[in-house]
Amino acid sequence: MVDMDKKLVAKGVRRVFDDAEKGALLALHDFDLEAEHGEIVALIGPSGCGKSTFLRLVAGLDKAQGGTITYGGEEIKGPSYDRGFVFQETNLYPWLTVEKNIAFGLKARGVYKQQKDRVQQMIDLMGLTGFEKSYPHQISGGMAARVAIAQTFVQDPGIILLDEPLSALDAFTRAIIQDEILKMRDRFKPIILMVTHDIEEAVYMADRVIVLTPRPGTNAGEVKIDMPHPRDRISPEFIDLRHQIMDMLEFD
């Protein structure tokens, strides 16, 4: 069970990359963000503005040159099972079945025997029932995305990081999995940070949308999405929120 009192807090985050041709590239500059459990926060902005870089910093896969990122008051210094990452590529183990892919992390931690019921729970919640013994090459891209998401949720992490895992899917499949992620959020209450280039996806899924400036990425503004789920994508309120974000993305 997640600790609902924990918060993710990023203050003044700065990340610089060394480029052999261009020298130092400032990806993030003075970036701030706070998120609470049960909340979905979407990061949106131009390509190269540091959205995915920030997810990697939260995951502990990279280190900032300035500022702090804390979870539950403790500074993030490296990877943890308490922070799950769903990448744009599914990266499933091709030699393992759907069931064993989902169980892999629990087995690596040595907790599978105590928590193996969670594997079937995730299979059922993600609509994978009947495909437990299938291998990655035998399932569709949409099902592979569901397996990757289940791999992460089965660990019961406090923070889930989504780096456009649905971007390669057709619109129909993408909409279905968006709803499944929302159901998982309602059930398990993690903090979810999601990177997307799709404004409609951000408005449909997120409680708040953080808009980043072009590189170096920093806070350009925030849009709060105060609409109940399921959200009507063609309602005047939904369309107005889309326009608000689009206006913020039209930088001078």
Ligand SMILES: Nc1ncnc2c1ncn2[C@@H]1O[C@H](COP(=O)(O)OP(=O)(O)OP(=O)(O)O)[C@@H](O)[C@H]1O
Contents of the next structure:
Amino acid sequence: MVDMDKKLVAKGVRRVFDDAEKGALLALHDFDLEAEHGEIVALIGPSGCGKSTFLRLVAGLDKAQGGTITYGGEEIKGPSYDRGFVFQETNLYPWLTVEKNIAFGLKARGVYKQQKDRVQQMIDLMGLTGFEKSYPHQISGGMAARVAIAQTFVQDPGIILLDEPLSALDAFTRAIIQDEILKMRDRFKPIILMVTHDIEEAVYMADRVIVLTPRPGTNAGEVKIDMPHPRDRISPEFIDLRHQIMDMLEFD
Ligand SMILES: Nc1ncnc2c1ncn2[C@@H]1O[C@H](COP(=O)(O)OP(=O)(O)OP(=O)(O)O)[C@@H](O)[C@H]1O
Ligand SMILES: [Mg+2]
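For comparison with the form predicted on its own, produce the structure of the form predicted in complex with the ligand.
Starting with the chain above, the whole complex follows.
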């Protein structure tokens, strides 16, 4: 079970990339974010503003040059199973079945025997029942995205980082998987940070939407989404929230 009291706190985060040709590239600066368990926080901003960079920092795959990122008061210093990452490109193991792809991380940690039931639970929650023995090349893009999400949730991480995991899917499949992710959130209550280019997706799923400026990325504003689920995508309130975010994204 996750520890519900732990908070994710990022303050004044700065990441500069050194490029031999272009010199120093300031990707992210003075970026702040706080998130609690059970919350979905969406990150929206122009391409190249440092969204994926920030997720990598929270994952512990990269190091900031300034500021702090803590989870439960402890500084994030490296990767951990307690922070799961779903990348934009689904990287399933092609030689493993759906079931074995989902179980892979548990096996790597040596906890598969105790947690075996969780694998079937994930398969059922993500609508993959009947495809346990299929290989990645035998399933659709939507199913592959579901497997990638299940691979992460099966570990019961405190923090889940979603980097546009649904962007390659058609609108219909995307809407179904959005509901599946919301179901998983209600059940396991991790902290979910979700990068998306889709304003509708952000308003449909998130509790808060953080808007970033163009590079060098920093906080441009925040919109709280205080609507109960399931959210009506064509209600005046929903459309008004979309407009608020669109207005914040108008940089000149
Ligand atoms: N490892 C790296 N080395 C050098 N520059 C990098 C590296 N990673 C990212 N950058 C640069 O940092 C900036 C931010 O990149 P990042 O991938 O975080 O953007 P993003 O907001 O996720 O964009 P997109 O919406 O297109 O995915 C970009 O200009 C990118 O070229
Ligand atoms: Mg990105």
